[in-house]
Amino acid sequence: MANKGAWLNNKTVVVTGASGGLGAGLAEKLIKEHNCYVIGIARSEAKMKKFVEKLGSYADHFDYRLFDVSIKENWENFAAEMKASGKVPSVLINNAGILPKFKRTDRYTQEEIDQAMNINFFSIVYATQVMLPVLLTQNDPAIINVASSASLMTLAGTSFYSASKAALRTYTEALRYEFRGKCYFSVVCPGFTATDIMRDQAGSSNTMKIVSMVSTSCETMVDWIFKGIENKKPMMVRGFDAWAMDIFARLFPVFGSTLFSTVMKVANVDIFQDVFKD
């Protein structure tokens, strides 16, 4: 067991969306676990300065950069930067993403159709197209994409988030193959996580409360997906209802659908008015 993992061990790592939830919590477990530098990427200055003050006497391994991964020409400057730098990683974890509010297809705007697709699938997209070739020439290399149960069974109000997710899962799939001898390539797909990727829901308190009640703690998913990448796990379906949605969607995908839609009409909350009204 003193060698698990041990091809993460003094490696340097990129992990997005590294300011909170899974991203941090899997930054500092390679950090403190594996002796490795990380340099996260996020958008909030205030939350990255947050996790470095909690990373306290471990705060020399991380760094942190500030852009929007779904520019492929911030991506083309970082990696120029880590080139220049000789701070070349080996590891980059694609774990940003976003979940729009809960609707039906029609009334989703389009800004809201690009940005879903954008963040969650062609910023892995451009961040593997800039990264790989950098990442090849390093011992051991690896990518690890954070999809979420969504892509293995799409749910009414679900359509794009569902459909970005799917798109980056079996991308990476289609890389895994290709890539095989060369680099490691896992596709991690989540249910239900205490994270604040619910922050954009806007619902009540006691919804709030009913969401919290069946996801899964963010620190039981960290350590659920880390043993996964020390594993080397080519795919990952992590979470209670992950598991429920994947059996489903494998034996039943028509009436697994129609089951986990209808008990979410069934639990009238406010987070799903859009999807079920007329």
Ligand SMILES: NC(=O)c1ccc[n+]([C@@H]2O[C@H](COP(=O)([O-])OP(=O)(O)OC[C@H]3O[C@@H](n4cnc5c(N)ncnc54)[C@H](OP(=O)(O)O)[C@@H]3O)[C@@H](O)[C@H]2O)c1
The other form holds:
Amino acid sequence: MANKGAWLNNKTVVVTGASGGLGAGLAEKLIKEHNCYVIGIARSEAKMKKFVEKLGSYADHFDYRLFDVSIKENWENFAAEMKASGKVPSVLINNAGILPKFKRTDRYTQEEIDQAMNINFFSIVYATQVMLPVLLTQNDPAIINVASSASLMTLAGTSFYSASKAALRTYTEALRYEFRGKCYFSVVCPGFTATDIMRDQAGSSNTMKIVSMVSTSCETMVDWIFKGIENKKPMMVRGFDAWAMDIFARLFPVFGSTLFSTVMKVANVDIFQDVFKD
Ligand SMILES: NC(=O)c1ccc[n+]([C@@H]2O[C@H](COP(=O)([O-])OP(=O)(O)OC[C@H]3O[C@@H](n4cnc5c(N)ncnc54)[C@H](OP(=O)(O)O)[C@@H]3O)[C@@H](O)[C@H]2O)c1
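For comparison with the form predicted alone, please write out the form predicted in complex with this ligand.
Below: every chain and molecule of the assembly, starting with the one above.
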């Protein structure tokens, strides 16, 4: 078992969005490198079963629950079940999230707006309200929230995604101070990462090739985030695009957003057609 990040050893950890992408990568490392018992949460059983299969002989360190994290009652039922079963977690990784289709702000339906805010932000408010009192009964509790580089700088076509992730980042920053010394809070801001998150963008194969060329691989991003968690980093900006956005957002907040949005416009790719047409 790894000495580095020993605070994670043998912990019971809840990971939302553990059926694929970053969540599955983090869950796997927690199990294999720190002998954690992970309870994964997502909605699709088929994806979860694939992940369990991938775990092979480690599958006995993993269990899952299928529910929508954006419904508070689901968290209340989950917490009650955990208490009754005696499997009380001490770490929660709020990773589940969605990337709405890129659109100009006035083209989103109310349903799309609600979905982005509910899944990417309010789900974590509910999870924290319900789970934090439970985590605080354990040794060395922690909540790690996966936001995005989009929380640092808003680009054209990402209004509600950025708003939901900026809300999550700032919410986590308040918790970090309010519970310092009682619970480790961290916010993660990854840049573009090659996972399935782009599936709703309906881009051509050429566009998707370009996107994957500018993305960090999922394995590398998981490694970077995992190292940060092991070292209890309070904030992680990860990925070359995320670092660039962070620097520009600090030094040139208006020019930076204009520059990056203009690059997207000039790239003239189909995934941005609902952003820049007319
Ligand atoms: N990939 C990137 O470029 C990137 C960049 C910055 C930040 N992020 C953030 O990183 C996190 C993980 O993203 P990813 O790239 O790994 O995406 P992904 O491959 O699409 O995985 C998302 C996970 O979240 C689950 N999920 C989504 N909505 C849910 C809901 N309402 N209730 C429960 N589970 C839900 C999905 O499972 P089900 O569909 O089965 O529910 C899936 O397991 C997200 O918060 C995302 O915003 C990603």
